[in-house]
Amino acid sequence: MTDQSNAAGKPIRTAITDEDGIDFAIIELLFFAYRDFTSDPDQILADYGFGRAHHRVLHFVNRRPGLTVAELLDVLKITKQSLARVLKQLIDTDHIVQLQGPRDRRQRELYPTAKGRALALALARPQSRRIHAALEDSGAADRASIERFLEAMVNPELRAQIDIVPAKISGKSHGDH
């Protein structure tokens, strides 16, 4: 038997520390500001019988309208079944249309409609009002240098999916840090 199956079993009373170089105060910051970050569109999304998914599809429907099926699994990285089950409800409750492609008539293009556009927008003021506060109240004067921490900690072959989005209505682009 070896010091590992002895173990097995055993509680240990010691909190995990910084070892071997891990970040576990940023992990712990990114852990609570995701939880309150999600918290008021969870509660509004709870309303509708939805969850974190149906916002996300909400969210990027709304941010490129025409979206195909095939390049918003490639964003949220969901099975085809996962987003299926998502589409039909928002589908259903008419937040979102779904139109052939013009193109390619097996494509599936995805539209918000006016109901699905009040609700991503309900959706992201509060979000955006958190993120309003937490850079005035960090006194983060460089929003640039945060942007570019974020998306660096996107995988470097995703991160060309985040210049999918328009640019902001300021004409600052992703681009232009």
The other form holds:
Number of protein chains: 2
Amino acid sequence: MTDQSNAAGKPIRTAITDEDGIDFAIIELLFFAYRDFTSDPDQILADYGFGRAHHRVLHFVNRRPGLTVAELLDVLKITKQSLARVLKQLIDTDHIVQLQGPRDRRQRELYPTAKGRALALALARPQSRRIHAALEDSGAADRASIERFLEAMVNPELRAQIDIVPAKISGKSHGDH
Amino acid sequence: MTDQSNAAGKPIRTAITDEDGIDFAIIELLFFAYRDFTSDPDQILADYGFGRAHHRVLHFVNRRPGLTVAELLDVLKITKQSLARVLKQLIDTDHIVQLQGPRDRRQRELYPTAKGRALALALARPQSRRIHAALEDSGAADRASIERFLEAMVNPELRAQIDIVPAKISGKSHGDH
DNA sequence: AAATTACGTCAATAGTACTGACATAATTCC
DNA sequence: GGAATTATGTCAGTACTATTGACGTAATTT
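Could you drop in the structure for the form predicted together with the DNA? We only have the form predicted on its own so far.
Complete assembly follows, chain above in first position.
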């Protein structure tokens, strides 16, 4: 069972390289970088009995206070049912509160509490430290080009989600359909 | 239940910003970039009934043909049991073959088949296309600095894993403790 | 011969995600 | 005012990826 006769297909002994112009170097770097990038907050979350899903919800509720459940689902690209458990836990543990929408009372606007804001900051801190260190190590002033690269990696039709953030409401105003 | 009296903690209505020097912009960009980066292969994998775990195994077996199960576990940072099912499926479907280790016959060296190599390439292609497009959009010649940044994001003690790859065996030879 | 190592496997569990269905309340449409 | 639509919540069932712990087997090392 451990060695295959020949019906199975012969082993290829050469490493896959940048044949066909495939950029394996950066593909692999993204994997390693993201793996370690998320490992920082994962350790903190474990103390709370939370997972990565809680982190993402907490992050976006802090970034866009007052967003509705529907908007959050759209950003996270998960389903209502997946969000339900996570959101309920965050509300039960007093990290997030719901308020009735002012215009539409069916809507639940989500806001962080002081506790939720503190946790979001605690989770972001080691990540930010890692980013700063990496920016310095990689030769200083490239920050803008790193940002442009990452932004360009996002699906164009979803880039609007990025522009919603507070710091970036410059005079962009693209599209209103 | 939907509106909180006051025992719960008051809602914070201001968005979290780069207070405390936290780099939320890049934190968020990394989330969006990685989300969309992995969405490409995810769609292909679904056709095979595979998940992201299969992709990772397939990738590294193609990148380092002949690696052992133990080495693969170390790179992926998962447990033997998590790998077991995934690896078995890839072997059963003829994407990967095991060979007895030449020196140590207890070891199983993992190799891709032609089928496994083809799938690895198919999965990498859209990712590579996205990377190239992003590199161009973000202003050309920054490729080296992007690589340096991503590499610097990886935990220093784990950077050795990156250097194992074929294309990079230059004269580095750091450490042989 | 005994201990260790590499691997495989079984059992039980958890976290995150999914689809589909249904309920409730609020808004909008007619 | 009644009907359709919308926003949200919830229940049931399922799947994938991951976990820990225990045990077995074969091969190597001591």
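If you superpose the two forms and keep the largest set of C-alpha atoms that fall within 1.5 Å, you have the rigid core. Positions refer to the first chain, counted from 1. If you're wondering where the values come from, they're calculated on a predicted model, not measured in any experiment.
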Quick one: core overlaid, is residue 19 moving 2 Å or more at the Cα between the two forms? yes
